[in-house]
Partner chain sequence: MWDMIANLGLGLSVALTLKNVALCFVGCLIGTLVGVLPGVGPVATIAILLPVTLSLDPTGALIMLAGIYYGAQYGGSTTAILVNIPGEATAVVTALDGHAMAKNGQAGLALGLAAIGSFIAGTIATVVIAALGVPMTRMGLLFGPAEYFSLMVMGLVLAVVLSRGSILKAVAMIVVGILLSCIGADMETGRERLTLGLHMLHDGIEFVVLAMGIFGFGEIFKNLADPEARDVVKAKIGRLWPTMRELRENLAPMLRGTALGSILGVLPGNGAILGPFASYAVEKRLSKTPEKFGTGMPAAVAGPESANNAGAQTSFIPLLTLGLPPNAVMALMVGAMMIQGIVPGPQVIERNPELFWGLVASMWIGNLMLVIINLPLIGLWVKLLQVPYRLLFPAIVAFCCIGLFSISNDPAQIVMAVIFGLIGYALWKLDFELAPLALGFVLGRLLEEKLRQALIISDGNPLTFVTSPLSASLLVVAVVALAIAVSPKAQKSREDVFKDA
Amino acid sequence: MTFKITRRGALLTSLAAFAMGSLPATAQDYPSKPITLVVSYAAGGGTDAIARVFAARLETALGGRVIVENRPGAAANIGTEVVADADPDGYTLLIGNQGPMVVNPHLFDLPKDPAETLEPIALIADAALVVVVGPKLPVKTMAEFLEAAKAGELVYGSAGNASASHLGALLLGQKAGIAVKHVPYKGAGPAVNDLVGGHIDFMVTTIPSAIGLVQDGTLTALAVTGPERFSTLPDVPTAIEAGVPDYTASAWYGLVGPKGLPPEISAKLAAATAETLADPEILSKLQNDGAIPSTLAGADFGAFMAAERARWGEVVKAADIKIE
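Would you give me the structure of the chain only, in the form predicted on its own?
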């Protein structure tokens, strides 16, 4: 697919160039050494894929090396705490998503609250999910799925506790008024394998983790969870179109750093992010992952995360989730 530079893209690029050209000398010298971009998940997952696409182009925008470092474990809390503990000099950053940033505070007694120990820099992208079923549940539409669910509790797999796939399926159960049972896995890959093998009934998962299996007929896609249909799955309706009112869910990815990050460094990173997201090649790669680039930065990104924290807190409370 061919992308054209739109007025929005040109404006973002111009803003990025202006912001970077008007920063203090301390920011002009940044970066003078490699930047570590921490991913709180194992390599190969959705967050890791977005991080690597983003980091490769961010290097060009910043004029310095950006190294992706995977620090998985403890429902993504380990990598998040690594960045919270780092010096606020702009050389240790985090790709944060809704799990560790806004859901985990409702599930764990965290020694470091992300809202208090991490600095919002820019929201990178928001990616819709897809509701898929395997051979264990031979349904073709969301209506048939809901009918099967009302006949007995369905079992779903996820990439792990507090992951987008966990919360997306949980919210689906609440909005559709059906009983669902959660089985957490260590990543989307193992969960998808068990779905194909017939060990679980369904998943609400990232589009890249399932699209190949949907296209070859191994899995059946019932709905996408965004407000619009996904271009590579044009015949798959949105969940709202398919009969689940007020149901949307997504996996979002943002750039954050340790609290106390100098404003001029944060501004330079936000400008470099805007430049990165205006690149047609990056737009194409993000779209292939079902992601829509964002323009939120700084305080606006922080307000977005606060709203997400409140939203998912209500979902967690309603489900009375307990993490052992």
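The form predicted in complex with the partner chain, contrasted with the form predicted on its own above:
Here we give the lone chain, stripped of any partners or molecules.
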């Protein structure tokens, strides 16, 4: 359903809001004021870019304003806390991704456990990673890569401690039974730069950060880490096809709100998210970002997060990277 804002309508709405005072919001008049969508990262990052594109289209689907607010800091835990502390009225929501939602609980002693203080609304998108090598390690296939890794410890760069590119490579090492050495960078850009410059051996990085250089032949993509091949890299096998059993890793983004969100509002938001993700324009933008839109919502999304949390917990434990 669409919601047209007329002058009389707006007047009536505001009068109604005034008359109702502090009555709890109902799904019918939701949203009657701007929604704040919290992003736990600084303006300009990958999550921020997705959030802004998503929010712009969500406004149309919901018929109300959606304002992106950046609350970066403390390994994205600040944003989580802000939303966990907010009123569960549907006017403060969070773009949650796997870092703060399922990895950080294993690394930090968090005052607010995201699984207990946040309500899953809908998974937005899931972005597979890609295993790439540069001029320092001129192998062409995953088999050659594993061979080289057995001959000597390989060095990989990541976008930072506990980032998807760090954990993705850790898990690759664990699943393939090879020893790998971690060099953290500040963001994927400088790490890819050193990969191209031949200072490090490999990376497990987001598809957009490397795809241009892969298509050009500067870097070689050995495998994508999703369950299926990626449409713009059709010749690159999945890691499982390439001989690393049971290895998948991805960076995902979802919509979550404070615990206790009225189910009708949650359902309305999930429907609006589904409508947004069905828009071909949004679809192609997500694809450019290496992401596949998701259909998981509500409890299914919650179950997905729980499974991810358990899985990455094992990786963190095996690598012993907990922060005290």
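Positions refer to the first chain, counted from 1. Being a predicted model, the structure only gives us computed values, none of them experimental.
Considering the rigid-body rotation between these two forms, state which of 266, 101, 220, 126 is located at the hinge.
From the list 266, 101, 220, 126, the one at the hinge is 126.
Rounded to whole degrees, state how far the smaller rigid part rotates against the larger between these two forms.
The rotation of the smaller rigid part against the larger one between these two forms is 16 degrees.
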